[in-house]
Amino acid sequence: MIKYVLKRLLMMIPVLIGVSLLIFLLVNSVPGDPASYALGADATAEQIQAFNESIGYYDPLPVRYFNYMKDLLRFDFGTSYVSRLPVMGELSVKVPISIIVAFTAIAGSLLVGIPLGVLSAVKQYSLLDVIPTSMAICLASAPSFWLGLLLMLEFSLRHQWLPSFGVEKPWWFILPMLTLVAIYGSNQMRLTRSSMLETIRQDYISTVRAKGATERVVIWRHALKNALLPVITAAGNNFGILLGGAIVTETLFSLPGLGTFIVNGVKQKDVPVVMGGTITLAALFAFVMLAVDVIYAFADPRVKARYKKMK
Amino acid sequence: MTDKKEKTKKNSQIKEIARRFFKSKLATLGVILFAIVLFFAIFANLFGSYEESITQNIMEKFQTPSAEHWFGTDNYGRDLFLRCIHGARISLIISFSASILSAVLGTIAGMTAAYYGGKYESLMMRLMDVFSAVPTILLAICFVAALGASSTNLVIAMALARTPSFTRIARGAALTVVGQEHIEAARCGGTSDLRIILRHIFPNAMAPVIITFTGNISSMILQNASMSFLGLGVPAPAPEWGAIISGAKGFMRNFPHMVWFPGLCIIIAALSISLIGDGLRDALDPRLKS
């Protein structure tokens, strides 16, 4: 197991280098030069040239890339062109926000999705199945910004119960959370349902029933445990996506998270911001997926046995 | 003779899939909803030209739904129904072409990776790992920023960002076929690699690609709308659904219809296609046949 984890950690290095190269090429292809974004419209030509020289913009592209990577090896993420703040410091503010948002949204969607999914699988074709399932299908097709806007309309414009933006108080997170839970919860619910439906038709469930276990024990102890594996994987995957991909919700509710940070960097050709942001994001994502696989091995003896065989 | 036999066999297979597909009520509902969306997208000009949908008419601004303006009008007095149906056109064209492009790229990459194996395969799969290490919407935004904002570049960006999932699925499906004897036999008979991939591997690995392709279209509709909402999609004043909602959000307190209708359009379009996708999955996947 430890050997496997180490192997996975080593495999992350080429992927991260690949990500850095890809993003470096992309952000450097954004039209315009960094100085015109950083200094604004009323900068003189000399100022622009001086700024571009100070960040090494006139060096050839490979040289710039190697310089950046050399600094990165010392965990020096550089300084933002626009805000002139060290990227490391900015990341230490944005990353926790993104982690909190992603974590609560996933926890909430599991809390809603798993029980509803189990219920609808057990009572298949009854009203308890049809209503949640059709709601989940509709929610999965709704754009997140639209749901967020409707929540905003109801709770902050009509009733003024909750503010529509900002992160000053914990309850200010409620509306963006509701938006994300609606979307990811319906995703988790549909997954739980289909995985549960497959599991309760397995022979070992019939065996448990034949032994005379009560229905509650059959469903919640035996079936759910087995059905949960794809749900855990999806939760891990969704967590990774939410870390940097909740851009729309972040923008709508003005949450200063990682996704918005990177997108603003892309728009302003702020190379250190985009590079630092994406590399951190990709590394976090890889760690989450590795953690999911490890949890998997603990939850499922079959998977654990496979790792043993591998070495 | 054999040709005819093969043909009837193929026909009956398609018929069987269609029978299974339409047995599902949800899939049939999906087809009906999609037909409605497609009808308005194709015949949008019968209700008013594209120019009408982008021309401002301040005299008629902020009207609520009426017999004359079914969905009401927006802050520039443009008819929202007209904007929504022209938006259907834009949304369908972009999401279909992006989906097709990513399916083609991913299938080529995945099938050649499975067929040739070795260094080429590991290089290809590592490349896909790199692409999928960043969330798709973020990657698509980076591509659009690098390529410049236009509809074509938007399609390319969204397609490239989604290619890894197709590559993995196509490779997985192809791997189950590559080791089989008929492939070996074809190779021994001197069949070219291209012909083997196209005639022997592709048909056998097609089902999962089609399922992913359909599912992908509805995610593309949502992503396209999200990118327009962020101002990174189809350039204004094109009546893209996400852009309509983005423009309406400042007025939604007093005129919620401006937000409701385009949002419902997105839901109906995305929902219809994902229902069709689910139906296709059940119809094509014999494991789930009941």
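Because the structure is a prediction, the values reported are computed rather than measured. Residue numbers count along the first chain shown, from 1. We call the rigid core whatever largest set of C-alpha positions still superposes within 1.5 Å between the two forms. What changes on going to the form predicted on its own:
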Contents of the next structure:
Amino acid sequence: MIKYVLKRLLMMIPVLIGVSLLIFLLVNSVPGDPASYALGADATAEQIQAFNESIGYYDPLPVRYFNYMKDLLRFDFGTSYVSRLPVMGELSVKVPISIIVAFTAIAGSLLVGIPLGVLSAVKQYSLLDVIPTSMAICLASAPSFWLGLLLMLEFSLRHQWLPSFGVEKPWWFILPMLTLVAIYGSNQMRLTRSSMLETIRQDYISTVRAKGATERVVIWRHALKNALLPVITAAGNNFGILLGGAIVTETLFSLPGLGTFIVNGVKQKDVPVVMGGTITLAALFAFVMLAVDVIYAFADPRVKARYKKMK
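Complement to the form predicted together with its partner chain: the form predicted on its own:
Here you get just the chain by itself.
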């Protein structure tokens, strides 16, 4: 297992280099120069030229990329062209917010989706199946901004129980979390249901029942353990997506997260911001996928056996 983890960590290096090169080329292919975005329309030609020279904009593209990667080896993501603040300092504020939002959303979706999915599969075609499944389909189809606005209207404007924006206190994350849990929890519920239905029809489940095991033991000890594998995969993918992809929710609730940070950098052609945010996001996603593979080993003995063969 340790050898496998170390190998995966080493494989992240070329992946991150490839991501950095691709994003660098894409950002620099956008029309316009950074000074025009950073200084605004009132800047003179001399100011624009001086700013571009100070950031090395007129250097050849390979030279600029090499200089950036050289600084990156020292964990220096550069300075934002717009805010004039170190990108590393801004990331240290925005990344924890995105991690909190993503973790609470995925944890809540699993706590809601897995029990309802199991119940729906065990009670197939009954009201305990039809009602949760119908609600899950409706919530999964709802746009996040619409659902967030409804929650904001009900809990912030009408009853004034929760704040509608900001991150000053822990409970300020409740409305964004509820918005994402409703959507992702619905998807997890439907995935758990379909996986459980497929698992409980397997021959080994019939064998366990024939040996006299109770239905609770059959479902929770034998069937659920194998049915969770696709659920774990989906949860890991969704966690990685939410780290930088919950842009609508972050914008709606004014959360200064990583996704909004990157999008604003793209709009302003702020190369250090886009590069630093994207590389950080790629690294976090790679670590999440590694964690999912390690969890697999504890959920499925067959996966753990393959890890042992790699030694």
